[in-house]
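The chain below stands alone and is given as structure tokens, in the form predicted alone.
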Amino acid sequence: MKKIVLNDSESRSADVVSENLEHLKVLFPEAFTEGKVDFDVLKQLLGGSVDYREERYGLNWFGKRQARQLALTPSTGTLRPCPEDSVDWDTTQNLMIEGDNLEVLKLLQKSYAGKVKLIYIDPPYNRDGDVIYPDDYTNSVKNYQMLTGQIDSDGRKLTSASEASGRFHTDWMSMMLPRLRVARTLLRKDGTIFVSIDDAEIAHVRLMMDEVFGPENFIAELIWEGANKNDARQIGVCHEYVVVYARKRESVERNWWLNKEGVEPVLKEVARLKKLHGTDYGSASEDLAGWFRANKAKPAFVNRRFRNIDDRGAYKEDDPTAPGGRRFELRNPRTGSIIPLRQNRGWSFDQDQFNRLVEEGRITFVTETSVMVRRYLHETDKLTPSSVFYQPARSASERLSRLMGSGVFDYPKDETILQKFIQMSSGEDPSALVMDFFAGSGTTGHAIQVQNALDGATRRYILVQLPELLDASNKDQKAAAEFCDKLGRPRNIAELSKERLRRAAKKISDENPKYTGDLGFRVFRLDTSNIRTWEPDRNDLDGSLLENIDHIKSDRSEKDILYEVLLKLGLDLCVPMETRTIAGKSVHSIGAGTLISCLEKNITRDEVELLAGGIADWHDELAPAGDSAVVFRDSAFEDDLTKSNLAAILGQRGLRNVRSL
């Protein structure tokens, strides 16, 4: 039975460097000597593809090498479950994770690599006052705990990259680069990433994204126009950018689309009128025209030309000719007479297509020689997204103020725009996984809740937010800090994110009482590993030895340990879990038997046979498709013989991957 210790691969996040070396070894085995890369040989094998120039095109800054290395350094942290902060813990598939997003992204690699369909992030814009994460290369989990007030710090704080520091851009880029690199590994081949940014860093974002994702995977640079501030001296900047890249562009859906605004209410009204009037389409059309007149102030009114109803649905009569169309003698298939073509126009179909449209009842003969074509609303309810769109920022702020109270969040992103990004990029996948690791006010989670309620999809989200402390003495944070006080929750931004998700879910549920979709989320918090490290107290060595008899930290629960094992073995944090009592011990099955765990504190020699036999019987009953891992608490065994006997019995029953921690 192999014991899992802190520096084992099973106790750390994915080791990207080792994986890269293994890939390289498969491609170029002759470039390895005694386990090390011989770059002279590798350069020869790559031939003319190696760039030997000292001066080359690219983005460089002081600290880039360390930032790149930071992305490759595995994390030994863990994510501790917080059911008490969650909503619908037992059934939800959504995640809200509190912690430094770089560490969290690393920890998620084993479980979610290649599974995320869309990443949307709205990082700090690097304006004066925006926070920069001062990543600690040596111990980033400890650094995170200092930032959030969990342990005494040495005065280190979240700092702004002010221009006076002399590193206005470099600090920000060193923060962003490792996060983008790790995020890329989480995207599916057909996945995309949307990054919101403004003028301060747009040029650098494009160059960084080219480096991380490849310029060939650039999709678009969107312009998000908001309200024009009339206080500029030269040019009033009233827009931001959203940069869009693919993991692998050729794998992304070729056609992106959005539902036209106001279509859904029209289709619902048409369905009601058809049920009311049956085949009396004249009366149904009259009522529909009246409905449009009564809804002049609503988005549905833009579709008012679709005021006629037939057996197919709502339609409009359209001119079948256009400049530059096909010029030929079109004949009425019923009479054989020629239908004259207006000057400088051409038909939008050929004769065969026209005949088929007539047969299908899609052509209206105004006269024997004058025709109109029927365009149906449900067949033209989608449009290709534009690279420029307008949405005033104040509308999102007003909606969030109604939901959370005034002043709790400044400049929240608009959930209606994010709904469009989600609809565009998730394509035909109704269960797409969406991630936002700069979650802020929780807009992305809110957008998914609303969009799922609208179209009946089952998209999931993973949100990550640093629990940045709020200061009530700071006038910009006073309202938010007081809001947390009213909730009886700690003063930090992650608490605001969670509360928004709860309130948005309640609003959706109240407005859609028949909706049964997933409006919950599981909360996890970043922390140091549950596995104890050897850190002796020089003043109390005997006490340190006694404390380290148990390999697991004394303040950690069974659920803490269980989820660390699950995470480090690469299982989904929302995977189904079942518990049974076997030989008087609690045994957990995760992922229908993919992982079986018994973390009881005492297992005696007399209990081994019943316990091992019961676990093996349950495993046979579950019949998982692949190999299963079985994990025990190392200190639980009465002695080494007890441990080896249990491993031997399980091995005889086909369970050979048995571990202890």
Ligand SMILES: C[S@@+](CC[C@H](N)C(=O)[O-])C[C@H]1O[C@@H](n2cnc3c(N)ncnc32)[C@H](O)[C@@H]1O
Second form
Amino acid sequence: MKKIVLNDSESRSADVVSENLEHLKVLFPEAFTEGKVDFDVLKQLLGGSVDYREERYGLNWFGKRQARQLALTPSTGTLRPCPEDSVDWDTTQNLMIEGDNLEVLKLLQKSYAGKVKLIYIDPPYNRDGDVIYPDDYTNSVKNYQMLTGQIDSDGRKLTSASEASGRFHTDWMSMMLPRLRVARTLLRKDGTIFVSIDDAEIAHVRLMMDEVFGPENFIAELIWEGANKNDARQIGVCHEYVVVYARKRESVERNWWLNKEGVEPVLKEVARLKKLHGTDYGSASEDLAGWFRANKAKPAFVNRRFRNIDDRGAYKEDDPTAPGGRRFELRNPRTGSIIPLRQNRGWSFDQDQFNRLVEEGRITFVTETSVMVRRYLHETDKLTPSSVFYQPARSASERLSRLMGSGVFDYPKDETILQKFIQMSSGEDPSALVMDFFAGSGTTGHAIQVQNALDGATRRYILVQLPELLDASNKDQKAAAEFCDKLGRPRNIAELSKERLRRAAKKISDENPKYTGDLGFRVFRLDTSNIRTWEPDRNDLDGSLLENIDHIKSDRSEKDILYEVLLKLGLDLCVPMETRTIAGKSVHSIGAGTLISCLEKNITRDEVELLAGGIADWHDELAPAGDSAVVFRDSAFEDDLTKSNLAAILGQRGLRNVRSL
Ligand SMILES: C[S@@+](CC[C@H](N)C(=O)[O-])C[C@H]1O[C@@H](n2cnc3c(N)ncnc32)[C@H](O)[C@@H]1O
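The form predicted in complex with this ligand, contrasted with the form predicted alone above:
All chains and molecules follow, beginning with the one already shown.
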């Protein structure tokens, strides 16, 4: 039975360097000598593609090398489950993770590499007052705990970036680069990333994204027009950007589309009227016209020209000619007479298409020589997204204030716009996984909840948010800090994200009592690994030795350990878990037998046969498709013989991947 210790690959997040080396070895086996890369050989093999010039095109800054390295360093932390903060823990497929996003992304790598369809992020824009997370290259989890007030801060605090430090862009870029690099590995081949940003860093974002994703994977730079600014010195800048890249552009769906505004309610009303009036389309059309008049203030009103109903649905009568159309002698296929064309106009179809439309009853002959074409709402309900759009920032703030109270979270993104990003980029995939690792108030989660409720899809989300402390003595954070106090929760931004998700879910349930979609989320919290590192107390060596007999930390629960194993084995954090009592011990099956674990503290010689047999029986019953792992607590065994007996019995029953922690 192999014991997993802190430096084993099973106890760490993905080791990207080793994986890269393996890829390289497959491509260039000659470039490896005794396991190391021989760069001279590699350069020869790459021929003319190597750039030897000192001055070359690219984005550079002090600290870039270290930032790049940071993306490759595995995390030694873990994610601890928090069922008490979660909603529908047992059934939900959504995740809300509290922690520094770089550590969290690294921890998620094994489980979610190549699985995320859409990443949306809205990082700090690096404006005055924005806090830029200062990564620590030596002990990142401890650094995180200090910065979020979980352990003594040692004077370390999250402070805002200041242009005066002279490293204004440098710090921001060093923070962003490793996060984008790790994020890329999580994207599916047909996945895309949307990054919100403004003028302060747009130039750097474009270059950095070109470097990380490749310029060939650039999709668009969207212009989001928000509010007009009258206080600008020269030009009132009233827009920001959303930069869109693909993991692999050629794999992304060719046609992105959005539902046209206000179409859904009209289609619903038409269905209702057809049920009510049957084939009496005259009465149904009359009622539809009345319905439009009663809904003048609603988005559906823009579709008011589609006020006629026939057996196909709602339609409008349209002029089939347009300037620049096809000019030819169109004939009425029934009479053979020529239908005259107005000056400077042409037909929108050719003769064959026209004949087909007549046959299908889609042409109305106003007179024998004057025609109209029926255009149906359900056939024109999609449009290609545009690179420029307008949505004032104020409306999202007002909606969030109504949900959470005024001043609790300033400048949230607009969930209706995020719904559009989600729709356009994951439209064909009803269960797409969407991620936002600068979650803030949780707008992306809210957008998924609303969009799923609207179109019945089962998209999932993963949000990551720093529990950034809120200071009641800071006027900008006072309302948020008091909001947390009122909830009886710690004062930090992750609490706001969770509460928004809860409230948004409740609103959806209240408004759609019959909706049974997933409105829950599992909360996890970044922490140090459950496995102890050997850090002896010099003044109490005996005590340290005794403590390390069990190398699982004493304050960690069985659930903590289970989820660490799950993560390190690369399983989904939402896989179902089942518990049974076998030989008086709690045994857990995770992912229908993919992982079986028993983390009881004592297993005696006498219990081994019954326990191993029971586990093997359960495994047979579950019959998982792939290989299964079985995990025990190393210190639980009465002696080495007990341990090896257990492994031997399991091995005989086909369970050979047996580990201890
Ligand atoms: C501009 S806000 C995002 C707002 C969000 N889009 C919304 O609509 O509410 C950026 C968020 O990223 C968080 N953040 C900054 N550094 C982080 C880090 N290293 N890990 C996780 N979150 C971080 C900040 O606390 C802040 O709430």
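Take the two forms, find the largest set of C-alpha atoms that superpose within 1.5 Å, and that set is the rigid core. From a predicted model like this one, the values you see are computed outputs, not experimental measurements. Residue numbers count along the first chain shown, from 1.
Across the conformational change between the two forms, the residue of A183, P412, A480, Y315 occupying the hinge between rigid parts is Y315.
Between-form comparison between the two forms gives a rotation of 7° for the smaller rigid part, taken against the larger part from C-alpha superpositions. Note on L341: its Cα is shifted 3.0 Å between the two forms, core used for superposition.
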